[in-house]
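Below sits a lone chain in structure tokens, taken as the form predicted on its own.
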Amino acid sequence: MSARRPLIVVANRLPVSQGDDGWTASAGGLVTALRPVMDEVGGAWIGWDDNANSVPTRVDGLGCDLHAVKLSRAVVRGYYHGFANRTLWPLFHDLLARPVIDRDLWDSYLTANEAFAEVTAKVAADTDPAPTIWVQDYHLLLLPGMLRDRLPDARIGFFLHIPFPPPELIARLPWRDQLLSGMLAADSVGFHTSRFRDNFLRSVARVKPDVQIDGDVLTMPDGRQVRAVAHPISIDAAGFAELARSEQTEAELADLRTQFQGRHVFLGVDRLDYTKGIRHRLDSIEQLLDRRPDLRGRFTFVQIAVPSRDDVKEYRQLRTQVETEVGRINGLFTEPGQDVPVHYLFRAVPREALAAYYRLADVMCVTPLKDGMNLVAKEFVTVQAATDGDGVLLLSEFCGAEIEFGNDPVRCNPFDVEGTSLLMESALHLDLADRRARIQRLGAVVREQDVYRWVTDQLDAAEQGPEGS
């Protein structure tokens, strides 16, 4: 491969965050794999923040300029809580919630993504030699063909963090086939898993029947050609399996397993949202509790419930229905004197406390009703691989990772309340020694595909383009 163009990342948000001590870079996955490549050969991060006036522009531990995207209260709230969140993430994950039809919203989408547009474009024709343009996720669907507009030879990958649905849900947009034309006007379009990919050709070949399709390559009507790619995105596993073996992992870990001393424990880590599955969770730990009473008193479930989107409605109710769900849990099964069955943490942990809670699991439930990727699932087994766990991973079939880990997770049907329950219950009589085999075997997989490959795999294609030229 040929030396790397300088790189203009383009997101949402700006992966830097302002705190008492002044602003600090983000501890995500996507930068920390970024670094290497943006000390190499320099660029920028564009993305929106709250105090765009304010955001420096470097910040240590960044090798990249930042260039805030100015938007206003009135925009954000059409764009990002409504037509991102209220619109797309929905029809997006198969209609979990209704989505939310409304002009209003699209037309602050269309505000947000020129807005970002401009001062991607501007950054672009400053930067020299010509960089690669790459584009992230739902929110800026429209944003490569408003870049192709503006800069007709540039460089454009996209990749989407979520799932693309099939053609007859994207069918149910009135927009969709101006969301698909900016998608295809990048040179690559990348998806988690080959069956995201597929569904985006199908409803390529649906809605733009005058796009040739052969295969993975796109040819558009003026000749130009997409390649739409299949790369999961992974995690820094050299990384957690560091944090893993840490002093302050170790630490923790003592402390939890003081608490939890004789107990099976069953772990949850969600952003709080409906796509989780959290509800569904909870009511299979319930049948689990009551099919099993002597369980009571020795079982603990965990869960830990990040705070996502408050301004959004669905997302205030869902809260409430499930520290509901929590409270009447543990009225129903906590034995006199004992301690309650159901521990929720409505809260982000360190990052030392999450892989102690990650090495302390006996089952890890990883039981989305429709993901993406699903990133906790890679951290835990790699946490449990570099300490010779034997934790169990219980994984949704409806998930991207379901795809990489094939049959060594006990996989689930989260929708099938009883049948995920009696799998959580098989999960703790697994044979020990088949329990390790499985986890080394997981961790092997996230070890072989880790974050740094898959931005490797995303760059070749956004810059090599679909005949590898």
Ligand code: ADQ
Contents of the next structure:
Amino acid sequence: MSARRPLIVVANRLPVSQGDDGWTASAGGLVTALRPVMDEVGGAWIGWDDNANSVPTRVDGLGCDLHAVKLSRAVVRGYYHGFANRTLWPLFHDLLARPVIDRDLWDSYLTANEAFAEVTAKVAADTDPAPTIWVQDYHLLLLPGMLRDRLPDARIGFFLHIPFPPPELIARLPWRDQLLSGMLAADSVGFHTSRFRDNFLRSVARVKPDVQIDGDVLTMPDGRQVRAVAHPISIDAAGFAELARSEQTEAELADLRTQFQGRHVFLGVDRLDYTKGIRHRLDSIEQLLDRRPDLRGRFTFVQIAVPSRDDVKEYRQLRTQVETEVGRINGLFTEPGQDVPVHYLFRAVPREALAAYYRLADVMCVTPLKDGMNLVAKEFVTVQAATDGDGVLLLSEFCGAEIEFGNDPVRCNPFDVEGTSLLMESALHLDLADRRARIQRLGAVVREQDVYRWVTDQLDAAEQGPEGS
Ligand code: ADQ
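Same protein, different state: after the form predicted on its own, show the form predicted in complex with ligand ADQ.
Below is the whole assembly, all chains and molecules, this chain first.
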């Protein structure tokens, strides 16, 4: 890694949580990947404090200072639950829910981005030597622009963790011009895939004709240049491989194997979000059990759904719909005296348990209707490859991960419920040696392009700007 400037990460949330033992660093991939960088160059993380009173400025194991952004409850409602999650999220995920267009929500989004800009500009001005500021995700699309106004010479990188939609969809937003201007104030704008990057370039061409586009370099009317890059996010592959083989994972797996003995185990692991295709997946499972009565009693589908965004109406409705559907399928296909076919866990599970489920699964169902990347797919193949597994990855064509993974997963169109159900059935009959070989190749893809590589690519792009092209 080249010598770096200090790093300021700006994200909606701080990478810490408060538990019984006080504040601890979160275990997410981004935090893990940034640790070595932060230890080397120092820096800060700026995020909303989630209305906690006393976020510490340092936490053990995180080599950066924490700076909390304070937002009133009303602004959080409008900015986070509202504009970010009810306007941008559905619009950027191909209108899987109807985006709310509401000027009050937009005003809150402006206010929140301003609050982030105030704190970030102050921390950046106090950082010597001059830092790289790395802004994360759709909550903060305006922030690069607000920072550029305050700090014209700042080095700013931006990364979008969700898809970037085609121009026809961006055009529906009354604030499309301001949002694109906000992003274009960064030196580099990053996406998971070249498809999302190309959607961005085409959107700029449509909405901002005075911006010149040459390949992946955009030149603003004042001559400033921006580079649009595609860098797929990933996981800490070595860390997951170690977790897969840990004693605790082995112990969890032994319990699960006893419990699910004699059954084909299909698995789903998702935040409970309508983009993840859980309802379509359940419909495919229902068709499979309907078509193949011989599988009843020899088949289990485990859906682990982590609660998400329950302040938003669409998410509360989804929970009810999923729970109704699980109940209906179990009502239809449970044999008296036997276990139910669908096990539904509405909770986050600890890492070791998650790894044990990944090892247990015969077929991992990653079938989002739209997803920026999907890290669950990468976690599954890494755990399986590290333990010489023969599990099958059933992967949607509509997530970023499918581009890197090529034809080694069983690829599905989750909107085609019957087709997906038939693919589920065929996954049970794939040749064992073929399954092993596929998992090994998929594991190698993730090892090669892990989250450390993603961080390096992103920071290089932010530091070099358009000169790096
Ligand atoms: P998410 O939509 O949250 O992320 P994803 O990439 O799948 O989706 O990451 C989910 C993470 O949560 C995984 O690390 C997974 O292990 C964990 N998780 C999910 N369910 C869990 C459960 N029940 N218990 C414990 N852990 C659970 C957004 C975008 C994605 C993009 C990421 C990163 O929507 O497309 O891949 O950001 O950029």
